[in-house]
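Only one chain is given next, in structure tokens, and it is the form predicted alone.
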Amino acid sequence: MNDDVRDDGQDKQSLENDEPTSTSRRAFIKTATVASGAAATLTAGQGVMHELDLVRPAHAAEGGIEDTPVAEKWWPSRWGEGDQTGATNHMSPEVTLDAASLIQTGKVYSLGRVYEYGMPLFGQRVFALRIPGAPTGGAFGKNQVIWHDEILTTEIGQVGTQFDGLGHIGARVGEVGDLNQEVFYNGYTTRDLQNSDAEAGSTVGAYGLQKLGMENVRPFFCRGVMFDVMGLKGRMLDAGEEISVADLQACLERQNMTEDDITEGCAALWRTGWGEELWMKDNARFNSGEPGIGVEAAEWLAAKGISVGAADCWAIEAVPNPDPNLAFPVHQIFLTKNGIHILENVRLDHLAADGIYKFAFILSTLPIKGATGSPGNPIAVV
């Protein structure tokens, strides 16, 4: 049993999971913010902190700040303040249409994995499915229909394969306990991502956000790249390997592309062998860390203007950081930063076997308003 309180009611699954690697990934974690609080006593001429323009916008609280963990000042956005769209403001006609032209076999790759009891979960999360009855209900008519139906208990946007909506990570910039100076995407605040329980006291609202809901996301059909580390590598990676710029245009090279391949508005996807050689078999393993790339590599794709990040992993960046001052920058560039989103746990290797590296990518996440992510099912079209 580790340090964690337990309902005596908690699902079993949730230890089975949990039980191996959480310690693991609260110790890296306590780590690198311990280490973070170290790294604001550091010159900017170190590249840990620069200073930040204190020019907010309307719904970003005013004064106080002179540091942020992610460097500069992200908001507003490119496509304006106010706007909760981020980079699926790329799905246009265009896009669409040059996603199609790689559409030449008509075969379908699916890249979800499937959502099941025993699935690495990433710390206390929990995936239990019920059947109410058996059958649910009927029978009725004399035709005797019966049915069943399902009760799903899980962090649905937060589990298995699984898209990160903009509301999910922010940074704070300001004084612990300030929700003013805790910002996401674009500018907005805990205070504005707050339901209106927060008017009554509530420090956080329980019913969903009010701002940066997956109800803002735009169906995805734009071209999708692949770059098969693990190909280049003819290994696995290791858990907190680094995946470079030079790493990614040497994938190119190797796959007869060129960074003319990465268009705006793509989804940009890294195989480092994580999920293939781990998923489902060594849990313990797969939770423990992971490859992924880092700051150097998530800014480069960035500024591509990809509207994507995905991985065969579960947080796609390198994990612990190379970096011990920092805990997921990644997230908070793309995300936070950027307005990309991000897919965790695809299957990548089937597209790896056929050698596909471009392609056409659909995913239609869920529209639930005010959730901070989304369950799917992303399909590569060749």
Ligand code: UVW
Given for the second form:
Amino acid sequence: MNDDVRDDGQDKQSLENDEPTSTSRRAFIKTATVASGAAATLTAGQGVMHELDLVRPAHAAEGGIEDTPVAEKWWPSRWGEGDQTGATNHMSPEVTLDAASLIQTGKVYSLGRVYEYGMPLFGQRVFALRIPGAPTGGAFGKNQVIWHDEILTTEIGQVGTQFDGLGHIGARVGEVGDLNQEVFYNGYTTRDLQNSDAEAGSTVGAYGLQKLGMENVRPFFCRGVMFDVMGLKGRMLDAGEEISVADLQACLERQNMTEDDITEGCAALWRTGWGEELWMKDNARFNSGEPGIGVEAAEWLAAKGISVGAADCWAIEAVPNPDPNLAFPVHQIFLTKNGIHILENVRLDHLAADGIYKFAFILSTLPIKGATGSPGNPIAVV
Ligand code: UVW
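Take the protein just shown as the form predicted alone and give its structure as the form predicted in complex with the ligand.
What follows is the entire complex, opening with the chain shown before.
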């Protein structure tokens, strides 16, 4: 961890102890704030919505954002100024037909986890389901119909098996509090995400993101490629253990595949064992960190044009990052820089048990207007 963060006396401890989740995870968030809030020497440029004057703030610490994977200006995106769809632009009839050609037996694997009380949660997130009344309504009619409803209080897109939309992660490149200097995919800023009609003088609102919300995501019907890193190593990976490009290439070889199997628009998934060994079995350890890909593998997968990166752990990337100055850099490389989505807490053990590494990947996320993410039950079909 970053020494600056350790100095406050809480975060190092929470990583090393079996503290529950929220404390440990706050340490990573805090590191993110330190790293991303530091500074910027980005070329001033024309953003999608704003002309950003990206300057290094006076209070900037050494080792600011210019030293990080998001140092270069990342907009406009490859899909053009104003795009909010990101890598689901890859979804096309050709991509669908390629995925369909992988369906030979009709067997369906459910990759989602059950949403339930007691599942590990990030930070202070909550999951509370209540049934109002027993039954909720009725009885009506001669047939005496009765029914149940539910009320769910939760961060709907950010608990359990969760899909990150493009409004979820950005980077602060300027002064704290300057909403025009917090930049997301395709140059959209926090100001853009919060203002429904800035020019008309509308107030900043909390009622859903005005840009980059989940309603912009297209349904996935594409090729899925699974990298069985746990199978390769013969063990569950450790917290903070980074999966390298060489590891991914070794997985392909072990699985009788080549890099040509990673096609534009495909879903890439990696199995670390973290979920199958720890989910609902040892939540404190599950939340204390995690194995996953790092900057190198993220750039490699992004260059191959994947549409979504997924894993059996809570953030898909190595936490803590081997570089103590970075926090969640893969989130920024995928979501912020490249418009590539992220899918967390998937189940992959059953695919590995059956030796399934290539399949049709199907997921239709919930088009909740203004949401940062979506729950869902992705499926693999072979
Ligand atoms: C954060 O929200 C920082 O991470 P995640 O997408 O893993 O929930």
